[in-house]
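In structure tokens, one chain follows: the form predicted alone.
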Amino acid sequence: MRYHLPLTHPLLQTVDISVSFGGLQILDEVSIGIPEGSVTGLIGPNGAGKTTVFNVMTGFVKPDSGKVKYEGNRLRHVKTHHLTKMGISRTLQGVGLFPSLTARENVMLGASGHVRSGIVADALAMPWTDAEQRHIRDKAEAAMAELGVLSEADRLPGEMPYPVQKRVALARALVSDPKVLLLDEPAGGIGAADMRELGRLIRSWVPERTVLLVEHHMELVMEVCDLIWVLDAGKVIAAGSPEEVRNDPAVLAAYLGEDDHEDDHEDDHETVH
């Protein structure tokens, strides 16, 4: 049985999305909705299909069936390089920074959908002369200042501690001033103090922005999310407020049995508190 939570005009949604790889069903008619101006969580045990949902939404994976809708319109043939122009920005698991570019140049790449010329080539061919590129540089530095990493602007990723790299990656997602932020495990690899600050940052972005959060750290999810969707074995099994999800028997049963799931792309330290 498919699980549906009625929502009025979600900003971003999947409708009956199914995905299979090599005969293995990864997603089975998954329908989730993200209300505008909210923080929405997407959680589930290892191998539940959370990152695959992100990949379908952002065009990395083409579903076997179903559709993605944004602002009420179906997205056909989603191209990842068009997301920025659409007002959607995504972080990746890990950091995904280019090791040969400075922190500032990495952040500037997040605005590449708004520039006419090839920003990667320009980033490697300093100095900056084009007014448009100078504008992007200013925006990048403003985003870095918001994340507290402007002092790291001229350093390469390998010269920065991992938590700082994570903040640079978040700045890259913010530089295009997106309407929707898709955060894929932003708390991975950071300590408790950084996680608390991350929670405050995420809440500060709404209601001006809409956030969809995939995260293993349940304390962060329960703290920042207005709505949570729960996947298990490629199906939506529950949805609701943090309190509703925390006490849902289906969710508790899914997490108690999470050792039966395996996924090379997801960590194994999530618990429901």
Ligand SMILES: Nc1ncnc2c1ncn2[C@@H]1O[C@H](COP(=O)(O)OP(=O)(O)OP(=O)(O)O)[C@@H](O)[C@H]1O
Second form
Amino acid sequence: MRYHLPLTHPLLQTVDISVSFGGLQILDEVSIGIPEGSVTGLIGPNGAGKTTVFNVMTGFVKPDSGKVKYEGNRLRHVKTHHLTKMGISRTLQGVGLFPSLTARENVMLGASGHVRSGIVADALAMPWTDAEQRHIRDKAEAAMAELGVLSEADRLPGEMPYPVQKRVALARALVSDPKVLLLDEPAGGIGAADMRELGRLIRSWVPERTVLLVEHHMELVMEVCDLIWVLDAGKVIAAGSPEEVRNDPAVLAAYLGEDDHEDDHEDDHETVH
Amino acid sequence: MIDFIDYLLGGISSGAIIALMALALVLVWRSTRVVNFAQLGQAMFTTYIALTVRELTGSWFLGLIIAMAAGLVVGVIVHFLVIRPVKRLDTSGAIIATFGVLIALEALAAMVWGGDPEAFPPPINNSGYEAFGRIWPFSPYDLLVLASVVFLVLALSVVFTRTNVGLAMRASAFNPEVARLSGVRVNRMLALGWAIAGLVGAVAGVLVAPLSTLSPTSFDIFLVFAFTAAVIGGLDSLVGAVAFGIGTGLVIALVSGYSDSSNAPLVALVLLVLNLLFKPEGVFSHHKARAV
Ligand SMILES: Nc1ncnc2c1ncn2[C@@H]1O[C@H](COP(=O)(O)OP(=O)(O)OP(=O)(O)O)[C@@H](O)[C@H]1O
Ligand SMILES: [Mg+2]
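For comparison with the form predicted alone, please write out the form predicted together with the named molecule.
Expanding to the full complex; the earlier chain stays at the top.
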């Protein structure tokens, strides 16, 4: 069964995306839409294919069939490095920070798509005369301030507690001033207080930004999402408001027999593929 | 004791040059995870270009600058024409392909410039300074070599640590996919790694030529030393490459001084084996043991 929901203005959507790895059907004609200015949830049991949806959207995985549309246009041959310039930003399941770069450098990197000066000009320009470098630094510090991690700017990721690393990763996604944020389990491995703050933060971004949230913590999902898509074994099995999804028998069945994910701490790996 | 000091002094400039060569190998390894066995072949080729420019214009410095530019270009060409197509199929193929590039460059050089060794005289006095009533094995040319290497290493470290491009290169080397997601044009950064390595190798070639001779194969031996230094340094550590490059130069100078210079490659290999046995991840690497 395919689930369709009438959506007026999806900013980002997948249309009948199918993906298989080695004969295994990972996504089966998945069509989901993210209305502009909304927080949209994408939930489902482990292995349902949520990260794979992100991978298709960001060009890491080529679908066997189907298409991704952004702002009404089909994304064809998307180059991953163009995404931030187009306004699409993603965080990885886990942290995905560069361990040998400081927090500030990690966040500055998120603005790479906006660096205009060429390689040679940049390499030759002396740092103290390089206005662009300073501009990016300022933006990075503003993003870190928004996430409350400015005081960690000169530390390496390994020196920070896990929840702080997650905030730095969020700052990196924010620094390119994205229209759409794809967040893959931003609450993984963080405590209740941090999670409440994360919920407030996500809500504060809309409607200027649009958020697609993959998350196992149901209370967070139910609290912040306007719309939720439910994926199970590569298929969309339900969609609707938090109320509707919570009471949907298909969703209950999919989660039945599943462990309680809220205590999952398998977040130390960066899942791209 | 005075012998010991003499040997060490005599090894400084060749150590500095080996450091540059190791640095070039590390730059390529960091960007594409390929050991470039053609690195010194490229350096040989650009040194011939420097020689030609020098013969035409009489300027050593102009020869150096043209060789550096040629090094950049050759690095980019090798990356795009050979490494990228082959690497798409498999990585070990790319490493073998660098041997192919080495052989091709040596053959091409022999065709263009002939196979006989050419003299590449130093641009300034290469006889030792006199002080305290004796001549020390350290010349104005050695000083020039040392100054050039220090300048280049400092310039590179500024680029790597202080610029957007340097940041993007470090990120691309560590995790290309996350770098791409951040908006980094990773393929360009990899090509830039090959280009800078080509430039660094070109400087090393021009600097080392007066200390040996110039023939299509005369730099081959330096590959052994540079490779040893790069591996002991951890293959992806720029600091390690420089430190162990100089160290290797000094060890070679001591071995050559106390025994015979023909023993130097053997000693380098012994160092390499000891390193692989006892600290296979390299001294400066932050990665776990590597599978090479
Ligand atoms: N590159 C790949 N090759 C083969 N199988 C893959 C690959 N990537 C993902 N899979 C498989 O696809 C399925 C869906 O994976 P995906 O990571 O998208 O799930 P998920 O919903 O994000 O799960 P989780 O909640 O555990 O993060 C899993 O069974 C996984 O093993
Ligand atoms: Mg996942």
